[in-house]
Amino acid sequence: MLRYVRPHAASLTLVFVLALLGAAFELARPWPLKVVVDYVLVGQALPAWLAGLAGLLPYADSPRGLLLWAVVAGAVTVIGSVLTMLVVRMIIVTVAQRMVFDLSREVFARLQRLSLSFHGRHAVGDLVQRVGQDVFVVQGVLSAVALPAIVAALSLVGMFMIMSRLDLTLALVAVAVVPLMLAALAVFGRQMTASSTRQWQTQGAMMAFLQQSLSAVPAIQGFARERYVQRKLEERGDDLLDAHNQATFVSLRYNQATVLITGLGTAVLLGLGGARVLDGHLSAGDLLVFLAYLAALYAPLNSVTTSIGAGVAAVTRGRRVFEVLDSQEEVPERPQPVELIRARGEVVFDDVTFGYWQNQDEEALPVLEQISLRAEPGQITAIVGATGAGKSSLISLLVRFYDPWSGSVRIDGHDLRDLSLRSLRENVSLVLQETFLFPMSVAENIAFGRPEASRAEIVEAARAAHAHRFIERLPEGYDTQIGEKGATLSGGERQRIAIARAILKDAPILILDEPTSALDAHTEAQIFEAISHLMKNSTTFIISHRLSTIRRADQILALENGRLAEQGTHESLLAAGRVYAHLYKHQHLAAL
């Protein structure tokens, strides 16, 4: 957390020395009470140090006068207070705010970096829930704990001093209400950190259900499952509503046995101070001054056992945000990595073993075993077999979602791990079988892979993808917004923004995984004849079940069971008789 606090150091030092102000104020705020009782009211003589101040002040000498003084030393004491409070609050917020917001950027640029096996371990809507709401730890560290915490400490060393000097038997009776309020945050502490990390876990459960669920409506509504989803919300909407009702009666208790415990500290040391004035050892303004800091006392020691309670709940909140940021990077990359220019497009499997972590105490199966492979630049190459054959995970290797077991992925002669990622990415363009589009204007998402793409290349990408025809009968045409994940187009034109996309950015490897198969035969036939001449200047993988996508192909690669069982041309491989030579019979070329 200190890292985030270094670049405010000189705002928080300002924050530190208002404080001290503040607390000044609040330390001065009685004593305007003692010199009207006792030297207005009762007629004391002034000690010499407020006698030579008086004097300095004009009508000061008369007993009026002086009561005028003690009300406007009164209103400059409050006002003083308020006013420093408000600043030091004002540049707390402004701090906390741009804390909250470096916070939640590195949260969210390690979320980017972080492989696909980390979010397939973690659901979408509690990964939200961290880099939204759980990121607001700092600010809440800032103005609800380490603010009233500096506060009070300054208070209560400055008020025990003075009540010392006033008296320190009653002065040592005050603070003997310490080790009262440590025993109840002993009995309560660990309570309260159980049930605020339940807490925290439900509402991220929470949260990544109804992402689920609101990313599932179609599937909802057409299965006629709303009122089984909505008993599935209220069963989940019961755990959070218990899980936050345990942590705030926790909270509750602790704060209300503090409250007793200063209650019956008050009582015992008004009755001991009411005997002392009797006795004449402190005078009646001695008796309020003593009594104003008695209960401005508990105050500060009240925001500090509140302060703790509040601590609890950011640690709970801290852990989460910080379980994302010290996460193992399991796609890492080398201290200085080989950046890859403009690839030739050779690319070589030599012996590669890959599976699926689920959990590290687990083994997992391989999925991939002794894969060895050439594609030569500018070779279309495609990947058949069927259903869990392990063809999309060949490709993820290719992209580095994922590193092999063993074995390596080589790109003219560079093992991928060598590279930087974001080169090697560079270099690819890919067309995934599940189309994702950003809820951003159609324009931008074709240039998502080159944003820097002009208007009129964009719109030659898209004439090739035989996307501009609809674009342009959209409300805004290029510049029309897509709702969240395209929901506003149909999947064919999902699939042509997304080949757009790929053909401007024009990488030397073009990844096509089912690209077409939200297609039919003749706009197929018409978008591959565009992008023809972007497969001739690339290493084309394409992952199809359609016979006249696979046939294009100068290797076909069948996969079965996570091996490769056999490659060669479409002919060379019918006549094998083999895995292929099925596939086709059956017509079954699946690929998910």
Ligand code: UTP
The other form holds:
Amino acid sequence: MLRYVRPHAASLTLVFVLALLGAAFELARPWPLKVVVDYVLVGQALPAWLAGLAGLLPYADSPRGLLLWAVVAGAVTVIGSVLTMLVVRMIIVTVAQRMVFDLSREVFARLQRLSLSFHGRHAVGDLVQRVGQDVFVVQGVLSAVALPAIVAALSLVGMFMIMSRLDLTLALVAVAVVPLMLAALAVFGRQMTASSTRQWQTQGAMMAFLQQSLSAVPAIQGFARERYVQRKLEERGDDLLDAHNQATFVSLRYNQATVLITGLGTAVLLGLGGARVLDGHLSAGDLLVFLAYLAALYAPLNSVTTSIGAGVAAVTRGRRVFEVLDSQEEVPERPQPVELIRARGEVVFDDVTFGYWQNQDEEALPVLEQISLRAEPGQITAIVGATGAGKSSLISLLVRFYDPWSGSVRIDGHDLRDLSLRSLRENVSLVLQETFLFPMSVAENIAFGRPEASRAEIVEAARAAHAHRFIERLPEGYDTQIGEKGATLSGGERQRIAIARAILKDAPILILDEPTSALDAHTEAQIFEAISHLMKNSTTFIISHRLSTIRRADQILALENGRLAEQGTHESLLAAGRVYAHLYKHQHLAAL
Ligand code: UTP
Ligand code: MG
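Take the protein just shown as the form predicted alone and give its structure as the form predicted in complex with the ligand.
Every chain and every other molecule in the complex is listed next, the one we just looked at coming first.
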């Protein structure tokens, strides 16, 4: 965390200096009390230095005048202390907010870079909680932990020095509570860590549940399962309440224990100190100063122990934030990666075996086994196979969403692991099986892969994707804002925007994962007609269940249970009479 503190070193040094000043005001606060009791009420003679000072002030030679000046001095110390703490708090808050924002920004940047395996393991809601809420931990650490700890430590030292000059024995008794406080911390610290870890985990799980169920509202309503989901929410709510209560109860017990310790300490000192005054070792005013110091000392001591409690919570939330920041990249770049400017587009899979969950689960089975293939620039490769055969997995290796367990994927002879991720992905146009639209305008969605594209280019891409006509009919045409996940568009409209996006990007490698599954056969044929020149200039991979699409491919790969069962052209595979011929026969009959 220190890394985030360093840029604010100057402000924090100022805070430290001001905190010193504040501590000095605190130290001065009880002294007017002594003046009033000992010199005004009891009528003792003023010590030499005070008499000298009183000589300089008007009216200070009478008891009432002295009383007035003591009150003025008291007011000055209070105002001074209040103003310094106000400034200190304002600086701390400003610095802390900035740090929260910096941290949040960095966590978000990190989340964007982390691989799909990472995102596969973490719920969106939980990550939202981390990036939006848990980052406030830095603010807590500064204002509830560091500041009180500094103020308390400074006052502790100053007060102990002054108290020990008044009466050493009493001063020693006064600080004897410190080890007791530490003992209480040792007893409760472990419980606090455990309960606060559970608290924030449950909170994250709750966010994940909310996020997932709110995005599934159509399904929930369609199945009339509102009550069921509500009940699930309430079960989680009970868990969450329980976790919050546990955490609060532990820290309450701890706080009350420290109050008890300091309260008993004050009682003992009142007894001892009273006896010292009776013996004539101490004046009544000294005892009052002593007791005021004691109260003033125990307050920061309490706040240090409280802030240690807050610190414990901070550590567990901080851990959630830094778990993200410290996650290792699962598709790391080489220190000096190759920058692929514009690829020719020769793609080779060399004996690739791949499965999900590489490190987490030893039992994981491969999803793709010993795949070898080759696609030349300008060629169209169709990938077919039953659902779950591994088609989408195959192309996700080509954009390096994941790395293969063994074997290699190469573009223009470069192993993907040698390329910079950015340059690799600049060379690929992608239509994913699941369409992602962003809460921006239609035009911005189409230009997502090439934000600098002109409006004319955007319209041209939309025309090729047969999207222009429906876009024009939208309320604000190309400037219509799309709702979250494209909620206001039909499935086919969304797909056509995604196709237009890929067309506009115009990269040497084009990947289409069932791009037209939601379109009617006629529209599909027209789109392929429109983008055929694009496919001539790039290496195209197309996954489709539509034989009309597949037939035009230069080579067809038939996957079966993660293995490459067959490879060839439409005619040769049909003649072979195996997997492809089987798929074809079924669809052909269905079409009749
Ligand atoms: P694919 O997603 O590669 O199958 O999953 P596919 O051929 O494209 O299937 P369709 O036609 O789109 O339906 C291959 C296997 O990998 C698993 C899936 O459960 C499936 O068994 N898989 C997929 C994972 O384990 N994790 C993932 O993130 C994705
Ligand atoms: Mg798929």
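Numbering follows the first chain given and starts at 1. Treat the numbers as computed from the prediction; the structure is a model and nothing was measured. The term rigid core refers to the maximal set of C-alpha atoms that superpose within 1.5 Å between the two forms.
Q: Aligning on the core only, does the CA of residue 565 end up 2 angstroms or more away between the two forms?
A: Residue 565: C-alpha displaced by less than 2 Å between the two forms.
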